[in-house]
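Only one chain is included here, represented as C-alpha cells and corresponding to the form predicted on its own.
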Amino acid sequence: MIKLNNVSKIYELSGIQVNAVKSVSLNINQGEFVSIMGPSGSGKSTMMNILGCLDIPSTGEYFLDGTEIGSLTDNQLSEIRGEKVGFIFQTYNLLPRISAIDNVMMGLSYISNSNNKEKAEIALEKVGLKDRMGHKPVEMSGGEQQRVSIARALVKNPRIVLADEPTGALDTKTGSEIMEILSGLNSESQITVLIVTHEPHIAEQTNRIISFRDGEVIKDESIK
C-alpha cells in the first residue's frame, strides 16, 4: 500500500537548509494500524504531509497503492488525495455554520452525486452520531466533532486514513473512545489507519510504531 524509498525533505528557510526527513524506507501493508510517533521537530508531521499527498519528496520514491508520487502534478496529487486519502485534524476543522451531516457531505465535495447524503448518513452512524446529524459543532462536544471529522474522512471509502494528533485536544476518556472508534474501523474495513501522535499511551493502542527522531526512522515495531 504504502512504500517508501530513501525518502528526503529538504525545506530552505532563510538560505539555510534544513533536513526535516532523511532517507526514509518504510513498506505499510493495506489494512495495518500504525502509528508514527516522535517529539516535536522529530520529522513526524512532515511524513505525514508527504504521505498524505499534501508534500513530495525532495529525494526518494514514494509510491503510494503503486502510483509513483513525486512525478504527479499538483492537479494529480489533489485527485490521489480526494480519491483515496482521509484526513482527521487534532483541531477538527469542522465548518462552524452548517450541520453535521453538511460537514461530512463536504468529503464528496469532488463528487456530484445524487446519494451523498446517504452516504453521509452511514458514516455518521459508524461513529455513533445518528441522532446528532443536523447539530452544529459548536451545539457538540469535542469528542462528538472529532467523530463528525471521522465520518467526513471515512465517506469517500479512502484506502488510508490519516490522523494527526487526533485525540490531542480531548479528555483522557474521549480520547479513548476515539481510538476505539478508529481501532474498531480498521479491523472491520481493512482500512488502513496512520495516527502521528506524540504520546506513548496512544501509540501503544495501535498494532505497529514507527518512531521518529531528527528526520530519521530510529524504531520499527510491531507491539500487537
The other form holds:
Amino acid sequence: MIKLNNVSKIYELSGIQVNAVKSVSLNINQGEFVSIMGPSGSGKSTMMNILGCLDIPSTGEYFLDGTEIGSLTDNQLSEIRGEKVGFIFQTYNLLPRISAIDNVMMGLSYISNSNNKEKAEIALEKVGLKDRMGHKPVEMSGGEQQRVSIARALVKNPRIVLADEPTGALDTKTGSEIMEILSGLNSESQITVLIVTHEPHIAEQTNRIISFRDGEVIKDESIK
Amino acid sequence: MNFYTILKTSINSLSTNKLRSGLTLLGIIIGILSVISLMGMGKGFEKSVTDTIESLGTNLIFISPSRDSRSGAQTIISLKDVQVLADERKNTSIKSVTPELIQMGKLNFGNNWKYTQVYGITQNYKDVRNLEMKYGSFLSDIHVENISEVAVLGFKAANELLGNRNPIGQYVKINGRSMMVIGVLKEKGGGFGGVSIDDRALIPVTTAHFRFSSNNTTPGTVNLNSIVVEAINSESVNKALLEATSVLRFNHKIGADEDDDFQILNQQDILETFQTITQGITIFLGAVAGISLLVGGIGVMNIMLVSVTERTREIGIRKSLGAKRKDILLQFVSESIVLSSLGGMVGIFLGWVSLYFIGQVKIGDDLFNTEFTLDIVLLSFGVSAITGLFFGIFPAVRASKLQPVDALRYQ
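Return the form predicted together with the partner chain of this protein as a structure block, the form predicted on its own having already been given.
Starting with the chain above, the whole complex follows.
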C-alpha cells in the first residue's frame, strides 16, 4: 500500500538547507491503523505531506498503491489526492461560510458529478451529524467541525486517511470521540488510517507507532 | 467540476463579501453606463446629421468656389455658369440647376425681427430642394429677370414675423428694404444646430446680388456661393458630375493641365465627409468611456488579487481535495467574469435608462437624438466580459500556481 525507499526531503529556507526528512524507508499495509509520533520539528508533518501527495520527496521513492509519486505532475498529484487520500487537519480546514453538507460535497466536487448530495448525506450520517447538515461551521462546536471534516475525508471512499493532529484543538472527551470514529473507520471499512500526533495517549490507541526524531525513524513498533 | 458547480461556487464566494463585490460591481457599472450613454449619444448625432443631409434632396451635386492654385485668391462662380450648366442640349444628365447666393439678413415686420440666412435663388430651387408651398406661390424666373423685391419665407420665419396674419402680400423688411411676401413654404424640419430651411427667407438671386450684395464683382457677373445641380436620376449622378465639370472647365477656360478652379461634390461625398466626422466623434466618445471601463476592470483585478491572498487557505483545502490547477484557475476567472458580466448587465440597463432621459432633452425645437442599438449593447457586454476575463486571469493564474503545502500553511 505505502512503500518508502530512502525518502529524503530538503528545504531551502533563506539560503539554509534544512533536511526535514532523512532517508526514511517504510512499509505500511492496507488496513493498518498507524500513528506517527514525534516532537515538533521532528519531520513528521513533512512526512505526512509526502504521504498525502501534497509534496514530493527530494530523493528516494514513494509508492502509493504501486504508483511512484515523485515522478508525477501537479495535475496527476491532484488526481491521486482526489481519489485516494482523505485529509483531516488539526484546524479542520472547513470553509466557514458554507453549510456542513456543502463542505462535505466539496470533497467530491473534483472527482465525481453524480449523487454527490446523497453521498454527502450518508457520510454525515456516519459521523452522527445527520441533523446538523444545514449548519455552517461557524455555528458548530470544535468536535462537530472535526466530524464534518472526517465526513469530507471519507465521502469519496479513500484508500488512506491522513489525520494531522486531529485532536490537537479539542478537549480530552471530544478528542476520544474523534479517535473512536477514526478507529471505527479503520476496523469497519478497512481504510488505512495514519495519525500524526505528539500525544502518547493518542498514539497508544492505534495499532502501530512510528516515532520520528530529527527527520529519522527512531522506533517502529506494533502495539496490538 | 461542471459549469453549474463552478458558477454556483463563484456566486457563493462573491456573495460572502457583499460590500466588496458591490463596490467592484459599481466600477464596472459606471464603465458600461458611460460606454452606452456616450456611444448612444454619438450614434444619435451621427443619425441626425445623416438624416439632415439626406433631407436636402437626392441626386444633388454641389459646386462652390475654391482657391486659385497660383495666387491663392478666391475663385468665382457666377450666374453665367448656371446658364451654361442648364443647357439641356449639351448636358443630358442634368435635370435642373439653381444658384445660391447666401447672406445674413435682418428681417423686420412691425416690432418682430429675426436674424437669418437670406438665400438668393431661382425658380428651379423649389424642385431641386423638394420644397412645397403652404401658402402662395414660389419665386419665378420673371422675378429673377426683373430683380423683383419679393420674398418667400420659411415656415418658422413666417410664423415668427407675421404670427397669425395672412402672410401673402405683407411687406417684410430685409436689411431695411421692403420686400413683398408672395409665398410661405411647408414645414420641412430637420437641420442640426437649428439651421433649417424653415428659418430662412428666399429672394430672387438677382435681387440678392444687386440690392444687397457687397461683393465687388466684374460688371455683368453675379457671384454665387454655390450652384446646386440636380441629376436626372440617382444612376446619372456621376455622369452629371463629369458633364458639369467639363462644362465649367470650358467656361472658365481652364487648360488641360490645370486644376479646377471650383469645388464639385456630390451628395454622397458630403454625406461621407460628415459621416467620417461623426463616426470619429462616436469613436472618441467610446474611447473616453473605455477609460472608465478600464479603471473598472483594474478594480476587478485588484479585488480578485485581494481575494486570492485572503483565500490562500481555501485554495490549499481545495487542492488537498483533488482540485487541479485548471479547477482553481476556472474558479477565479469565473468569479471575475460573473462580477463583470453582472456589472455589464446592470450598466446596460442603466445606460438604456439614461439614454431615455437624455433623449428627452430639447436642442432647439428638436429632441436630442439618441440611439440604443443592439451593436452597442453587444459591444459593451462583450467588453465587460472580456474585461472580466482579462483582468481575472492574472490573479487566477497566481492562485492556481500556489503549492498546496504552502497554501495550507498560510494563516
